[in-house]
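The chain below stands alone, shown as structure tokens; this is the form predicted on its own.
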Amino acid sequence: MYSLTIALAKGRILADVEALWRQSGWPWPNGERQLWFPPSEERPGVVVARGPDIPKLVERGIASFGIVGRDVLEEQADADILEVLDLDIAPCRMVLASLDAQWPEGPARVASKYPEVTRRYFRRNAHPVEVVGLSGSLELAPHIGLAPYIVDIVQTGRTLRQHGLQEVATVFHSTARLIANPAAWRRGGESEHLYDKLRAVVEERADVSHRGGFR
């Protein structure tokens, strides 16, 4: 019988967790709209929220363990949890992004959903930056004269094209991570049997993938 809880981010990432979910032979959660499923015999709990979420929820103790992409923990880098191992599922990047592909000569202003993100990279190349908080719509920010930048998760660009838009720099590379309560972490038993389920399929996925791929 598990008892512990794993709180999973909802959106683009969700697909490649539940085929790493089933590999590690628990049964998928189903319910349409239901987004919390207690503990059973067979699996773990599950609670399905935003990304921007989960690190709540486990810094809490709501779930002892989330599965959330690094663009969420390097936004929210002062959350109290740990991150304990990277899935090695759903890529992506951070990039900054314009019309015109130049680094910005002046003071950049940069319309993001992940301001800190912004802010450190900015600080780390020694460049002044003003940067204005959206919640999305970030293609069109150029074109209205709201900021001539962006920074934003892309996977295969093909977005940034369709606006006009060109990459100017990657800030960083992100996969889902799964991290935990620290308290959690500390009590071991069930949580490192949850952690050690989740690692042995990834390395299993990783040995399958260096010899050629899935068949």
Contents of the next structure:
Amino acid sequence: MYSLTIALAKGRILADVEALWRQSGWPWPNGERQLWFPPSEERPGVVVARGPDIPKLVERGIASFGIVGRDVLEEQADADILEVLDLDIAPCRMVLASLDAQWPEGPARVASKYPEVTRRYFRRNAHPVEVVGLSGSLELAPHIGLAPYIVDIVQTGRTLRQHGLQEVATVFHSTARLIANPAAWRRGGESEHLYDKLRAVVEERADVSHRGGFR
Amino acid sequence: MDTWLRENRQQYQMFVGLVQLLLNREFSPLTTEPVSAQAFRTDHTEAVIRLLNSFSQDSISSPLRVFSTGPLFRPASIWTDAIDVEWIGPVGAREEREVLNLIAEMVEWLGTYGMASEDLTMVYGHPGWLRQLGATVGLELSQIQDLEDVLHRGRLSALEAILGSAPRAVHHLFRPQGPEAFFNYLNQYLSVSPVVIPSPPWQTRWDLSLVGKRSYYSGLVFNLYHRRTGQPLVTGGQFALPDGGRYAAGIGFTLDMDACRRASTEVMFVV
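Please supply the corresponding structure for the form predicted in complex with the partner chain (the preceding block corresponds to the form predicted on its own).
Following is the full complex, with the preceding chain placed first.
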């Protein structure tokens, strides 16, 4: 009987998580619009939530583990959580993009859903920046005069191209990560079992992918 | 509202009892500013050290045993009432034991509120041993600094890359485990032994990935967890503040009163 709960990020990550979850031997919880599935005999409990809320659910101990993109973790770097495993799924990149693909001349105005990531990136590059916080439709920002630059995640780059935008630089590569509440992680017991199970699947997949590469 | 008032009353009773216990053990209360540099207080220790250094050396006898109370703020506007206890002065095995015994005494007192020892786990780490171990297994100074950096940020998934080809026994030390297994691994590289107190009211685990949230921790660090709470009840350890003045080193801990209350839901009243 499981007693712990894992919080899963909605959206682009969830399909990849489902495959990983099934490979671990746990039945995938089915329920049309259900967002919470209590722990059962066969699998841990599941909470499905928005990506940016996952670190908070884990930090507060509502869920002992969470699966969320590195992009969210970089934005919420102060959260008191442990990032315990790179699941190597849902790959994407955080990029700086503009209409002309040129590094900004002088102070940069940048629209982003990731203001902390953006500020940190420009600080690291010793370049002055003004961040315009947006919650969506970033690709419009350079066209409507809101900001000539955007910082956002891309998977294939198709959305950028559709909007006439070009990459200036990659800020970092992102994959989904398993995060843990420090109390649940360090008490051990069931949390070790969950971690070992998911780690075994990740290693098995890496092994298969590695062998495939030499065919 | 009745429940809310009752919980507040319970937390206040806990607070008063713990403060009385510290007074009985001759710890002296002092007050620290809840704000500094236009930011809310996130830590008592540095404020306590600043305060003590404002006195002349002649007027203070060592070791100093003090405590400070009041809210601590965390990111995302979360705050908790806290009791911060500091033992200022040179720290060896005897002082470590004294402080852990004091925590054990406080926890046993909290047992009055339904906190059972089988629900409590004390996890120890040791940044000092971490640095020694890194040097012993041949890590460069910059790699040891990277190691400390990722541990402070909680990025355990980056450990493999930094530890690289270090023996598997070294990798094992960064997962929580019982003292016997931990020291079996650690003693292959370092001749050190755990601090031991008789019959502690908690289960004990060791984990070198625990380095404390603050960069000033230099030796033994510890977090006390309860099965019902996602936050530690107690955090602390041995510290040495760089440029901290005359009273820059010691050992201390903070009790999170909010976490203590949430861990004690079984008994709502003690009169």
